[in-house]
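Below you'll find only one chain, the form predicted alone, shown as structure tokens.
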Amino acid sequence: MSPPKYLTGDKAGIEEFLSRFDVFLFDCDGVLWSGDHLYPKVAETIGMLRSKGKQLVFVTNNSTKSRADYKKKFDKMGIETNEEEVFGSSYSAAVYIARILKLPAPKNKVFVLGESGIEQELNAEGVRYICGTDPAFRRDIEPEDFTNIANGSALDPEVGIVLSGLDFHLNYLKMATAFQYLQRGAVFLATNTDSTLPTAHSLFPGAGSAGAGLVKAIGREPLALGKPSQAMMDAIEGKFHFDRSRTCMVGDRLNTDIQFGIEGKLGGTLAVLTGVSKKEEFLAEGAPTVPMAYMDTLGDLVG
């Protein structure tokens, strides 16, 4: 395996690279921004790439937000999108649970751990559900909780699959509801498995870090719809149908982005060092995820 290549200042390379592909795959979250900060020459650099032809899209493992909440974010960022170039992890597991898993009716309906950018893509795909935003569920436990979940009485009979994201407001009746249907059979999701949140120029615990405690309990994993889960890969090739030779994935975290375009077999994978992962981490001998390229900052693509 070759070592990646550094293509900050070198506009030769920079050209040559682009060169190779006709679409691209951005993580959002420390590549084009860290929260609300925008980092420099991100909507240049999407200009530039929109004036060469190349296709976009923007592939998300942040559940909390729809692509409706997306197109908002982009357009207060002053960056040029359209919503059906964003591909969230919310959004995945929705066309995953309504168009593959098709569970029969009546149970089929999805007990949500999470926030509304899950119930929004849910709701787009006909999809029903429980729990998420629900009020009901956001309080402590009481001792009549636990008998009730136990015996059933508690439970919706019609949950077929407990589908678990970033969830701001996770408490134990969560998921001890979670843990009951879990056991009762229905089908583990979860939107991804990050384990932090790039956010505030820091980073905060992720969906896998909320949803470990439900993966101890039941003992097994659940099936991850975000990167670099290769479900959402061929979700995202479904939709867009794209060459994954003449694809490049640009991503700031080596276990998720880089990952998942090289697991993709994707022509090519671009580390930018504003996120989670450093580069000694890469550049380490047998460092197990290696990306095609590196460069400091995505704005070092128009120089």
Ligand SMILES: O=C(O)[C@H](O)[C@H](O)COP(=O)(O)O
Given for the second form:
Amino acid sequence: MSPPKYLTGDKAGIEEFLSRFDVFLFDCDGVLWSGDHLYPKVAETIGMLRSKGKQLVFVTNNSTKSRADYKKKFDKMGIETNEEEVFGSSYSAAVYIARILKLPAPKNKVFVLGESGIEQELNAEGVRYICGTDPAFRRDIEPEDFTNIANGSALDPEVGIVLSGLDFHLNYLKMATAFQYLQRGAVFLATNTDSTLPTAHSLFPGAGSAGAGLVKAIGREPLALGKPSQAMMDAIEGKFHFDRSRTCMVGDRLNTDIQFGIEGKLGGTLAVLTGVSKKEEFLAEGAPTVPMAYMDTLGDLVG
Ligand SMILES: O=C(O)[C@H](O)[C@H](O)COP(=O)(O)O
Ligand SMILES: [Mg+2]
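Form predicted in complex with the named molecule, following the form predicted alone:
Complete assembly follows, chain above in first position.
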């Protein structure tokens, strides 16, 4: 495997690299921004790619926001996008549940461990759910809860799926209830299983860490519908109809973004060093996941 090409400062190399692709799949956290802080020259870079006629899709594992929420965030950041260019892990999970898994009613309701983004996308697909941001679940577990969860009186008999995402409101009541549904045969899904979330110019526990307690308790991994899942790649290709050989995945995380692009047999992958992964990880001898090229920051594409 040839070593990745370092493109920062290499104008000719950048021009040649961009000429290989018609479509760019952009990761968001750690590539475009850190929380609400937009990295330098990101807006100019996106403008430049659009002026070259490139198709852009924003592919994020962050399940806390819906496509509509991301459209608002892009607008706030001064980046011209439309909602249909966003394809997040919440949307990926909702599409999978509604159009692929298609559990027969009535036992097709979802028990959500996560934020509003998941709820909005499930609503958009007509999928019923409980928990999520429901304040009734944002409380300490009480002694009577143990009995009511164990005997099923606290459970909704129509729940057939547990969906675990990035949940900023974790508690034992929600975990114990989700665990009981799984013990009773519910399908175990996750929007994504990233270990860390790059935000506030630091790292925080990610969706995978938020759901780790439930995984440990039930003793099996959920089916994750975010990067690097190829169910997500297939869904994106099904929606945007691109030529994979002329498509490049741009990301900050080797075991989601770059692996997603490589396993999806895309024409190329571009790593940026503003997020989770460090260049030492992919420059090391025998590194398992190596991008085609890398740069210090996305804005280096416009120099
Ligand atoms: O923990 C998470 O959910 C992820 O770290 C995070 O949201 C990743 O978002 P992305 O980098 O795919 O935009
Ligand atoms: Mg990222």
